[in-house]
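Quick heads-up: it's one chain on its own, the form predicted alone, in structure tokens.
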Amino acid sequence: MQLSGKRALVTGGALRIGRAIVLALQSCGAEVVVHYRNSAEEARKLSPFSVQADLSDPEQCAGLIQQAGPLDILVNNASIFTKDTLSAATPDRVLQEFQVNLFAPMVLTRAFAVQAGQGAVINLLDRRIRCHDTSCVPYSITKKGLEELTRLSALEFAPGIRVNGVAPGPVLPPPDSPSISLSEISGRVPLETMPSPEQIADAALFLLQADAVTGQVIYVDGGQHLLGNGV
């Protein structure tokens, strides 16, 4: 695909990966409708085309495809992040969870199929979808539910839709820790250096050029995946 002249649709785009996402694809020629919960103001300095929807709440998820249409490429990059484990869950954070990272991105890729006929798809997903972190059991779930939803969604939506995955390792601390140094939660990483959201954002951009790739997933992590549990 040509990303110039085309026009996307990036979840949770205002902020940390997100955003450089969106200004990679800017800088390829693309027009992007950068998607917002509460960070109206820098979705608006980012991009003249903003769209806001908390996609914890089915009926917004529903109408947003419509909202930021019409679209050639869907970046399903917002999610949510909890550390809870098998006995600390609760049934409404476990919800909640579900909803954002799996259903959303469900409901979205279907609606942009039928709207767009054709294009490309990019799910972010997380390199622990290769290995079993009890610190993190609903978000693991839901990052593993949507690995399997890209490959499902790649087959059925093909010859017209194009579905792929980014897997990253630690790219940045978490947003409500930002004293936490990277190196202090990122484990053992092979290649001893973090992926930046530049390089994520550039393993989208290959995917969505990359007219003959669906259904695949780049881990961008440093290795870090091929550890498993050792981490």
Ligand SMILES: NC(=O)c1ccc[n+]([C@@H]2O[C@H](COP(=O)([O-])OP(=O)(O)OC[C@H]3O[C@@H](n4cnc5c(N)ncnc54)[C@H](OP(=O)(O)O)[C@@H]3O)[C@@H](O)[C@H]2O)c1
The other form holds:
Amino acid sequence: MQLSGKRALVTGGALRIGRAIVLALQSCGAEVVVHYRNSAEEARKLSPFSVQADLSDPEQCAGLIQQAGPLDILVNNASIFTKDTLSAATPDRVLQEFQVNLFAPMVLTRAFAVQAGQGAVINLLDRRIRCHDTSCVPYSITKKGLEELTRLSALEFAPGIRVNGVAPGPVLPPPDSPSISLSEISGRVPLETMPSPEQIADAALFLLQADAVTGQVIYVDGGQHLLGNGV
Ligand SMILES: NC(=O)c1ccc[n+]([C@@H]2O[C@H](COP(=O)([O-])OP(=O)(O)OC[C@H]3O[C@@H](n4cnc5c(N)ncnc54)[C@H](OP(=O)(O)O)[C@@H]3O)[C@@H](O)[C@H]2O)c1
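Switch from the form predicted alone to the form predicted together with the named molecule and print that structure.
What follows is the whole complex; the chain from before opens it.
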């Protein structure tokens, strides 16, 4: 896919990794609709096209693709990250995390496939899909589910729509815990370097342009997924 002249929707695109993906797409000549929940000002600074929706609300989620207009590309980036063990997780928090991280990408991908007919989807996963991290159980389940959804939707929506995933390692500390240093949360990284948001965006651009690739996941994590739980 040539990105120039294409129209993309990036969920949670106003800040951090989403913002890097928006800027990378724009630098290739794509028109980007920036979805946001709270970050209206940042979204509007990035693009003349922005759209608000709370993805924990199924109704707002269902209308988002139509609101964004005719699309060629969907990037499911918006996410909640809660450090919850199974014992600590409350039903409300679990349902919210499932809704935003897994159910929303499912609904958006389905609506995108119907609307676009032809195009490409990128799902933001996490290198934790290769390990068993008991410190964030609901989050890990959502990202493992999203990995499977990547493959299932790649099969169901071929040949018109390609669906791929990018699985980052620790790139930025969680927005609600900015004081945690990356070295505190990163553990061992074989390449001894953390990926940048721009490197995550590069992988997304590659997959969007790789016309023979679907159902694939690229890990951008300095090799951390190779260690399984040994981090
Ligand atoms: N950061 C990392 O190191 C890392 C590591 C591995 C995987 N990832 C994955 O990479 C992606 C981007 O990571 P990130 O750290 O940049 O994400 P993030 O800052 O945690 O979240 C991205 C955006 O999601 C939006 N969002 C959250 N709840 C929402 C809701 N209920 N409805 C609509 N939007 C909602 C927020 O938009 P508003 O600001 O507009 O409210 C937020 O800015 C995520 O899928 C994440 O799981 C990140």
